[in-house]
Structures are given as structure tokens and as C-alpha cells.
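To begin, one chain is listed below as C-alpha cells, in the form predicted alone.
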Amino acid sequence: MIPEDHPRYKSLVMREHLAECARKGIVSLEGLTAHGRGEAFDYLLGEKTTDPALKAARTAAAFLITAKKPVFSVNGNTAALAASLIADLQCVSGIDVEVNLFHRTEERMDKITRFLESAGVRVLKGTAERLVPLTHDRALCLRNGIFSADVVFVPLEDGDRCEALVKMGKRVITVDLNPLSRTSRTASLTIVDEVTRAIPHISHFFEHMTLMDAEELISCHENRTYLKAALDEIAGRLKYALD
């Protein structure tokens, strides 16, 4: 039992949870580390959604609404962290959802298709095949999922299949919370926050946006601005950490 009034409560119902889906397939062992690495960089940002993170966020719905077929990749520690948000977004938006896995096996493909449709999430289904160009079995997706979205949405994402995807000519949005990554840095796009804080804001911002709004916004949009920015807040917080 972890006390609600742990000043550490959230974290640690988090970490149980994942470790729960660990034990049922959902997310890998491997993905545990990855966690708590972003853990980490969560510290140094002050475990709150910063003013250019949220800026971010509303780029991404601009992003979304002018997309002509945006589709949302999901990896195991994304659905395990968010499904219901994932939901609540492909509601708002309509953005395909399609599974993609580092460690893919069909049964792990299975347990996190049904473990995100038991949230409401709609699924894309099919054949994949080898449409990346990459050597490991991200490079599998469908042909009528993320091969031919123009804007793709991968949180926690592996820095090589983000940059591939950019080389295709793909719009690609991502939620990292280190924005010293390759993916934070190759990404056409990068929310420095949470990937539980980050979604509900996009969901918000894109309904509550304009077409011309989104437009203007892509128009000015500059990723190292919000990477430059978030290293500022660590280096400043780190600066006065004991002060």
C-alpha cells in the first residue's frame, strides 16, 4: 500500500503500475529502465509542465489539425502510461492509432491492442510489413497507418526510427522528457514534459483551436526553441538547486 499523502504518491502508483504490466507482457523489461530514466530529467525539470512545454503542446495540435492523416505510434510504455488519454485524444482529433514495438513479439502486439482498446482507443489493424528503413522490427508498420501518414505522433520514442521517419518526409511529433536525445533532437517536434501531463494538453489545445490559429502557429514553429528552453530550466534549476 503506497499512503496517498506520499510526497512521492504519483510517482510510485506509476511505477507499480508499470511494473504490473511488466509482469503481463505490456511492457518490457527494458522499457523499466527507460522509465526511470525519464524519471530522472522529470526531477531536473521540476515534475511540472513548463510555459515552453505547453507552448509545444499547442504546436502539436496545430500539427494535428492541419495533418491530412495523422496517426499516433504507440510502444508499451506509452499504452501502458496512457491508453484512456490516447482515447480522449483519437476522440477529439480522430488520429489513427496504430501499435509499434522495439522488442515485437505477436503476442505482446495482441496484449497491447487489447489492453488499448479496453480504454476506448480504436486500433489499426493488418498485415505489417517492412516499409522503414531500419534493420530491427520497428522498421514493420502499416501500409495504411504510419507508411503513408504525413504526421506521425511516437512518445518515448527510439531516436534511429525517429529520424528514419523525418527521412521519409513524415512530420514527426514526439514527447521526451530529455531534450538531449536524438529523438528530442531529430524530431520535427519536441514536447519536453511528461507523456501523461503532455496529452491532455494537445487534446485541449486542439479543441479549442482554429485552422488559421494552427497555421500561423506552424508557420513560426522552431524545434531547438523549446529543446534550448527546456535545457534552460534544468541549468537554472540546477544553478539554485541549494539556495
The other form holds:
There are 2 protein chains.
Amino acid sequence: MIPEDHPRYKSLVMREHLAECARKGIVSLEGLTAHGRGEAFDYLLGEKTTDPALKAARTAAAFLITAKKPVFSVNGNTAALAASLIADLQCVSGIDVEVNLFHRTEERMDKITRFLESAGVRVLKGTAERLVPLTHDRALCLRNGIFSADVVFVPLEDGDRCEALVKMGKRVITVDLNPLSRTSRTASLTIVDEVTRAIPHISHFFEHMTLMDAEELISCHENRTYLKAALDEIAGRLKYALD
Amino acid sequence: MIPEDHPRYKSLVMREHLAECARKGIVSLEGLTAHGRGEAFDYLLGEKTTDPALKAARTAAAFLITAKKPVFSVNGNTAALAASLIADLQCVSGIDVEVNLFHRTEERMDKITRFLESAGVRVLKGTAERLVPLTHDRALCLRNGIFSADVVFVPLEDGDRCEALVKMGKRVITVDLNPLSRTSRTASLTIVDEVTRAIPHISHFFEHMTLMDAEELISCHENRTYLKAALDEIAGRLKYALD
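Other form of same protein, the form predicted together with a further copy of the same chain, not the form predicted alone:
Once more the chain from above appears, this time first in line as the rest of the complex follows.
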């Protein structure tokens, strides 16, 4: 049992929850390692949403509001960490949700779909086709989902696939705690924040944004500034970390 | 298959190997997440041994040479990553090796012991007793192993246990990629490096060090300088990381 007054309580509970989800076959073993990488960067960022990350979340809401067909691509870690938050975002925005996995098996697809549905998420169904310019099963997605989306919201994404989606002409919004990852650098918009903090911010901004605000935010947006701000935050914190 | 010319080939192979060891029950699910945290810090350190980390490895060899009874405490991750390197260090230094796990089950103890033995490591046997001032099974160690050691070499250690060993009056040497972790700050000596790079350095220095060199190294050693140097290295690299 983790004591509730532990300074890093939330992070430790999340870690145990993910291990439990790995035992159930929702999270892959590779997903646990990826979560650890995220934990380290979150630790360096102070385990809180920075001002630039909040602005990025606001810009993400703007992208979603102005999109013709936004799709939320959910993997095992995102489902395990944020199922009810995904349901909330879908409720306010109507966004389509597609389960799309890097370590894809039919069993995991089913488990994650049922896990999301039990949290109130409406999940796109259909037969996946090889429509993303990648080799093997990583090319699979739904024709009426990611393939026809103009904006794809895909937290915790792999660099290769992020790049492939951008090449397909899509606007890709990601959530990634590593400001230096290929995903962070390649995405149209990167929210450098922990996924369970970022999604509720997007839902909130979506509810309170006009179309005019959204268009202005998008017009002056530059992804590199969010990444640079996150690096500056980390470097600034390291400077006095041992004092 | 990870292509051999991938710039992060070694790191990716290691990640897959650990996932495989988790499937076999040698590495715990929590160990996979911990490995991810290490990966992130190693990435920030440039995935190479820095000069201060090399000096720390040299000092570790000095501690081992001058020890009356040094013991190497091995957990699942260390065994999975470095079994043959542990055998090499034992060969040059004669150090006793005790398997000591945070997520302890008899099954994992047996599996890890057999894994190490198959790599040529001589593993201490006996009945573990509650001799470390911690609650539950985390107190367990061997009376003729860690309990009677004056120097404990314990890479990838938990903060609580590191602190408890120091309180028992032992000199604790650790390997930890996070220069800010409680383990790093609490240990007598922290090598901020990846464990498969650090152990061969210690073996090499052990073979080529006189007792006089060792005593001089120990006399002028201050752990904080290694941690500060690692933070400076990370901060320096972040500064130009996006350029």
C-alpha cells in the first residue's frame, strides 16, 4: 500500500495501476517501459502542468474545434490511464475514438475496446486495412477512422507512426513528456504533459472556446516553442535540484 | 527486428531483452517501468559514460579493493542486464554475490539464482533472515552475506533499502542513472551510468589499482560531486538539444 501522504502518491498509484493492466493484457510489457520513460521526464518537469503545456492544450482544443473529422487514436497505455477522461472529451467534443496499437493482437484490441466501453467511450468498429505508409501491422487503421481524419489526436505515440500520419497530410496532436522524442518533434502540436492532466484541460478549453478564438490560436501556433519551453523548464529545475 | 544501424540499437535491444526476461519471470513488471526511467536519464546523458562517472567507477573499485567483506547485491534487472559482467567482476575481485529482491518470491529467487549461475556467477546460499531495518520481506538478507558486509555494491537499488543499509553502517555503492533519486543521494558512492557500462569499468580498474591508489581515491571522494556533474551534463546537453 502506498501511503496517501507520499509526495509522489499519484505517480506511484498510476505505476501500480499500469502493472495491474499489464497483468490483464491491456498494457504491453513495452508499454510499461515507455511509461517509466515518461515518469522520468514528468519528475524533471515537477509533475505539474507548466504554463506552455496549458497553452498547448488550449491550442489542441482549437485544432479539434476547427477540424472537419477529428479522430482520437487510443493505445493500451492511454486507455489504461485515461479511459474515463477519454469518455469526457468525447462527450463534450463528439470526437471519434479508434483503438490503434503498436503491439497489435486481436486479443488486446478486444480487451482495450471493452475496457474503454465500460468507461463510457463509444469506440469505432470495422475492419482495419493497411492504409498507413508503414510496414506490417503498424500500417493498419480504419478507413472511416484515422484514414479519413484531418486531425488525429494520438497521445503517447511512436515516432515512426507519428511521422507517417503527418506525411499523409494530417494534423497530428500528441501528448508526450519527452520534448526531444521524434514524436514530439514531428507532430503538428505537442503537449508536453502527463496524459491524465492534459486530456481534462483539452475538454475544458473545448467547452469554453469560440471558433474565432480557435482560429487565432492556430494561426500563431509554432510547435517548437512548446518543446523549447519544456527543455528550459527542466534545465531551470536541474540547476537548483541538489541545493 | 531492430536494424543494427539504428542510432539507439543497443538501448532498444536491451529493452526487448528485459521484456523477454519479464515474460520468463526474472524481471518484475515494476522492474520494466524502473528500466524506462533509467532509459530516459541515459538518453539525457547521451548514452555514454561521462568522465565523472568513470571516476566514480574507479572509486568504486577502490572501495572494493580496501573492503574486508564486499558483497554484490543483485536484483532482477541487474541479473537480466549484466549476468556475465557480474561473473567477470567476481572473477577478478572474488566478491560474494547475493540475490536480493524488492518484489521477492521464492520462485523469482530461484529463477534469478539459476540465471546467474548459468552465466558463471557463484551465488551465496542460505536462509534469509529479517536483518535489515525495514518492514516485511524487504528486511530479508543473508547473515553471511549483506548483513556482515562492510561494503555493499547494489546497482539499481530502492531508496528505502539504500538508506537502511547506510544506517547499518555499511558503505553502499550504487549505480543509478537518476542523479536526483533518493538512492543516488543516500549512497556512499553513486555511479551515474548505465549498469552494463559501469560494471566492466569497475572490473578493469580493480585489476589495475594498487592499494595506495585506492586509499588516496577514497580519502578525497565526495559523492555530491558526481551527482552535480551528472546534472550539469544533462543541463548542458538540453541547452542545444533542439538546435
